[in-house]
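First, one chain by itself: the form predicted on its own, in C-alpha cells.
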Amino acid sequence: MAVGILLVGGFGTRLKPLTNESPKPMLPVAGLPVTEHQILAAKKAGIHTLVLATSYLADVFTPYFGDGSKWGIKILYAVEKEPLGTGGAIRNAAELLGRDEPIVIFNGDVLSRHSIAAQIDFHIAKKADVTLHLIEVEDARAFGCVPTDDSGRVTAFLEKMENPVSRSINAGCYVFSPSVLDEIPLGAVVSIERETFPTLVQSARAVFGYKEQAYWLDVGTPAALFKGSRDLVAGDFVLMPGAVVAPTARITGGSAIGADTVVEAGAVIIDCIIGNNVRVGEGAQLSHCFVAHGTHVPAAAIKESIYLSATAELPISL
C-alpha cells in the first residue's frame, strides 16, 4: 500500500486563457477534470489516502472531491498560503501523511498511462531513496534529460542542453521514501527538480529511474489540453452523464461534452471541450472551441479557436 500527494497549486499561466476562471487541474479532459483522471489512477495503483497540495484557486477543488469516498479513496488538503515551488510543496503535504509507506508525488498537469503500482514496487525492490518514472522522447532538448546506468540507478540531473546525453526525461511521477521528505525544509521554497535531484544524485543517494513506455502527456498548454482530451475520447465524441444533443446536430473530431449541457438543432461542433450545465444553441457551429462551465452559446453562432465563458471570448492558439 502507498499514499500520495498530487500537487495541483500551480498558475497554469501556460494555458491561459483556459485559466482565467479554472486552475488548470480542473480543466475538463475528455468530460472529467484533469486532477480526477489522476486520482482515479491512483485509486487503481493501490493508493488509499492522496493529499492535493493547493495553492492558485484552491476553493474549488474541496466542493468537487470532498473527503474522497466517492472514489474510495481518502482526499486531504494541504493549501499554501505563498507558493513554496515542488519541493516545498511536497513537504508542506506531507505533513499529513505518516511516515510508514513510500509515498508518491504526482504532476498536476501530466496524463500518464504507466503502471503506478509497478514503480512502487520497482522502488521497494531496488530499496530506493527516490524513483522517478522515466520515459524516452525522440528529442529531448526541451525537457533535460536524466541518465542512468544499467542498473537504472540515475547518475545525473541535467538541465535543457543542445546534445542531450540521453533520451530519457523526467515523466512527472515520483515515489519517496518518507524519510527523504524529511530532509526537504518545511516552509521554505524549494524546487524538487532544480535542487533536491541533484543534490541526491549527487550526493550519491539511492535515485532510480523507472522505465515505461506509456502513454505520457504534459498539458500545460491548450493545444496539449485538447490533443489529452482528444485521445482519451478515442471517437467522435463523448457525452457525460445528462448530456442532450438533437439528433440533427452533428458532433465530432474526438469533442468532450459536459455534464447537464443541452446541444440544440443543428449545431456543429468539431474538436471542441464543452463544460458542464452549457447550452449550444441552435444552429451554431463551434470548432476547436473550449467553452467554459455554465455559457450559453447564442443560436447561429461561428466560432473558432475560441474561449467562451460566460464573462468573455478571447482568441486560442492550438
Ligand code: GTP
Contents of the next structure:
Amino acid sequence: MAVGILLVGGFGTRLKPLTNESPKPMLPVAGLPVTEHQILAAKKAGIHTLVLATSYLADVFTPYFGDGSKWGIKILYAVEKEPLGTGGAIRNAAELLGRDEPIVIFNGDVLSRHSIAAQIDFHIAKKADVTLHLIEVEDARAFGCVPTDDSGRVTAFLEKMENPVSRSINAGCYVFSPSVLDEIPLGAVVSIERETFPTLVQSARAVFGYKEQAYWLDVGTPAALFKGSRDLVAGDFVLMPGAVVAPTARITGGSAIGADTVVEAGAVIIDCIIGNNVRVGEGAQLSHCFVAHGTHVPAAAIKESIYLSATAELPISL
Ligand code: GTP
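Other form of same protein, the form predicted together with ligand GTP, not the form predicted on its own:
And the full complex, kicking off with our chain again.
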C-alpha cells in the first residue's frame, strides 16, 4: 500500500487562455478533469490516501473531489498561499501524511498508463530513496534527460541540450521513501527537478529510474490537451451523462461533450472539447474549439480554434 501527492498548484501559463478561469488539472480531457483520470489510476495502484497540493485557483478542487469517497480513496488538501514550487509543495503536502509507507508524487498534468504498482514494487526491491518513472522519447532535445547505469541507478539530471546523452526523460511520477522527503526544507520555495533531484544524485543517494514505455502524454499545451482528449475518446466522440444531442447535429474528430450539455439541431462539432452544462445553439459550427463549462454558444455561430467561456472569446494556437 502507498499514499500519494498530486501537484495541482501551477499557473499553467503555457495553456493560456484555457487556464484563465480553470487550473490546468481541472481542464476536461474526454469529459473528466485531468486530475480525475489520475485519481482513478492511483486508486487502481492501491494508493489509499492522496493529498492535492493546490495553490492557483485552489477553491475549485474541494467542491469537486470532496473527501474522495466517491472514488473510494481518501482525499486531503494542502493549500499554498504563495506557490512553493514543486519541491516546496511536496514537502508542505507531506505534512498531512504518515511516514510508514512509500509516497507517490504525481505531476498534475500527465496522462500515463504505466503501472504505478510496478513502479512502487521496483522502488521497494531496490531499497531506493527515490524512484522516477522514465520514458524514452524520439527526440529528447526539448526535455532535460535522465541517464541511468546498468542497474537502473540515475547518474545525472541534465538540462535541455542540443545532443542529449540519453533518450530517457523524467515522466513526472516519483516514489519517495518518506524520510527523504523530510530533507526538503519546510515552507521554502524549492524545485524538485532543478534542486532536489540533482542534489540527491550528486550526493550519491539511491535514485533509480523505473523504465516503462506505456502511453504517456504531458498535457501542458493546448495542442497536447486536445491530443490527450482525442486519444482517450478513441472514436468520433464521447457524450458524458445527461448530454443531449439533436439527431441532425454532427459530432466528429474525437470530440468530448460534457455532462448535461445540449447540442441543438444542425450543429457541427469537429475536434472540440465541450464542457459541462454548455448549450450549443442551432446550426452552430465549431472546429478545434474549447468551450468552458456553462457557456452558451449562440445559434449559427462559426468558430475555429477559439476558447469560449461565459465571459471570453479568445484564439487558441493548436
Ligand atoms: P506552466 O506555467 O505552463 O509551465 O505550467 P505549470 O505552472 O503547471 O508548471 P509545470 O508544468 O512545470 O508544473 C508541473 C506540475 O507541478 C503541474 O501539475 C503543476 O500544477 C504543479 N506545480 C508547479 N508549480 C507548483 C507549485 O508551486 N505548487 C503546487 N502545489 N504545484 C505546482
